[in-house]
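Read the single chain below, which is given as structure tokens and is the form predicted alone.
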Amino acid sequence: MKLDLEQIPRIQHITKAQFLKEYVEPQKPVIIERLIEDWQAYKKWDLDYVDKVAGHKTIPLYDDRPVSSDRKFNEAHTRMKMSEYIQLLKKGPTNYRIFLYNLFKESPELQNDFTYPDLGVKFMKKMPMLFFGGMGSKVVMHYDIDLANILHFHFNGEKQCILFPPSESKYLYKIPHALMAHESIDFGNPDFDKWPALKHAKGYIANLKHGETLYMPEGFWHQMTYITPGFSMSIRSVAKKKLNFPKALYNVFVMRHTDNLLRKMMGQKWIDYKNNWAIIRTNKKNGFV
């Protein structure tokens, strides 16, 4: 048995009419493939073109390890140059990612090979964010902390995108004062045995590839395989929906806080209780207890 997963709708071109009514009001995903054909991104970016402009710099690094009371909220697990980086992407399979990374602060130029999109959505400028990852390296699901309409870039190959929608939320064992799931959970093939709320899950999945845009609604739940190495950027638009926005605020100031504080007070047993109560709860609403 698998997840119930339908393909995300695919479409060639989209005008700004039909991207606010088809995708943004009703809050659905939607991969536009050549949205960005026009960009020099879409013909110069790949991972020599990232050394080349980016390789003195130094760059944070994510692994798979799980979440621990010795790090912060996002905090990095190792740092190297970016021109290291890439040589061990280029290698061969390698866990290391890089997560929520503004190299256009540090090489400015990139900044010169894309343009936001006239899509009727007002785009944050200051804030476009990269990620890399190898093959085989995988990021956990999750939704983004600020609840935003994301438009997600992606260059160099191929990578896997599931999605859930926030309303699925209740069956994928979200852990609490967080915005992951359980990190046990192998959501490429999931032991409905161990996790049998998953089994009432419905959501979206795509192979995104070079050049090809994904749409995700707010805070829509997402997790990424890298099929190759390769990378992609993300822009952002703050969230719309009435309740969505106060959402974001809580989560930005007052959860993330609270949750770096009770890791720093009880060390693993904050860590332990978390993962523990997402089990627990997640089985009690659903009636697997």
Ligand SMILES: O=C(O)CCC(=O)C(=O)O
Given for the second form:
Amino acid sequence: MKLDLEQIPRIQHITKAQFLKEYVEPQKPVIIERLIEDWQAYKKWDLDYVDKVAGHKTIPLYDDRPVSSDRKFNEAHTRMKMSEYIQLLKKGPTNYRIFLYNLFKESPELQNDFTYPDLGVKFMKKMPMLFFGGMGSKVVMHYDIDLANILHFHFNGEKQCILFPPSESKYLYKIPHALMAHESIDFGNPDFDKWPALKHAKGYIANLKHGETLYMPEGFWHQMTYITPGFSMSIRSVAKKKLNFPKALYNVFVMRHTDNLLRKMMGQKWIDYKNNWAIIRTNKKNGFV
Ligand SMILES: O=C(O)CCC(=O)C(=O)O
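For comparison with the form predicted alone, would you give the structure of this protein in the form predicted together with the named molecule?
What follows is the entire complex, opening with the chain shown before.
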């Protein structure tokens, strides 16, 4: 048995009206294949270019170690020079990733290489974020803290994206006081005996290639696997669905601080308790007890 995943619809070009009516309003994902062909970034952005522009910068890195009470919510695992990291990416598979990094703050010239698409949605100009991954590296299934509408542009190769709408949260073994699914689940090849509720989850899948744009609606779960080394940029527009904006404020200003406090007070017990709670709660809700 496999996960119930349909291909994310693809379109070559899109008009503002079509984007709003067919995707933003109904909150459906889409891949726009040729949206950014006129960007300088489309022609220029690869690992060598990033090395040239930002090789001397020190960057925060994450690997695939499990969440632990030794670290704060989303705290990086190590740091190195960007040029060293790019060498590592080129050498072969590595689990090291850059996550949610605002490189534009330090290398503002990169901002000359793109424009914000005119798609009838207002994007936050200060928040373009970059993500890098080595061949085979995986980003745990999660959704974003601000529940934003996201355009995600990919460069230098290919990565697999698995998405689930927020309606499927109840099947995904969501960790309480966090934004992620149980990190022991292998979404590439899930063990349904161990995670039976996953059988009911309906989602989407696609391989995103250089220059393609993925639209992820508000609060969509996503899990990425880098098929080749590469990087992506996300731009975001605030949550518009009625309850999502207050939920985003809660996540940013209450949830992550409460979680950090409990990590400090209870240590690993808090993490173990949450992981266990996710399993019990999900199985119970779905009648697998
Ligand atoms: O592809 C990645 O490395 C992570 C992307 C991601 O999680 C995001 O855009 O929120």
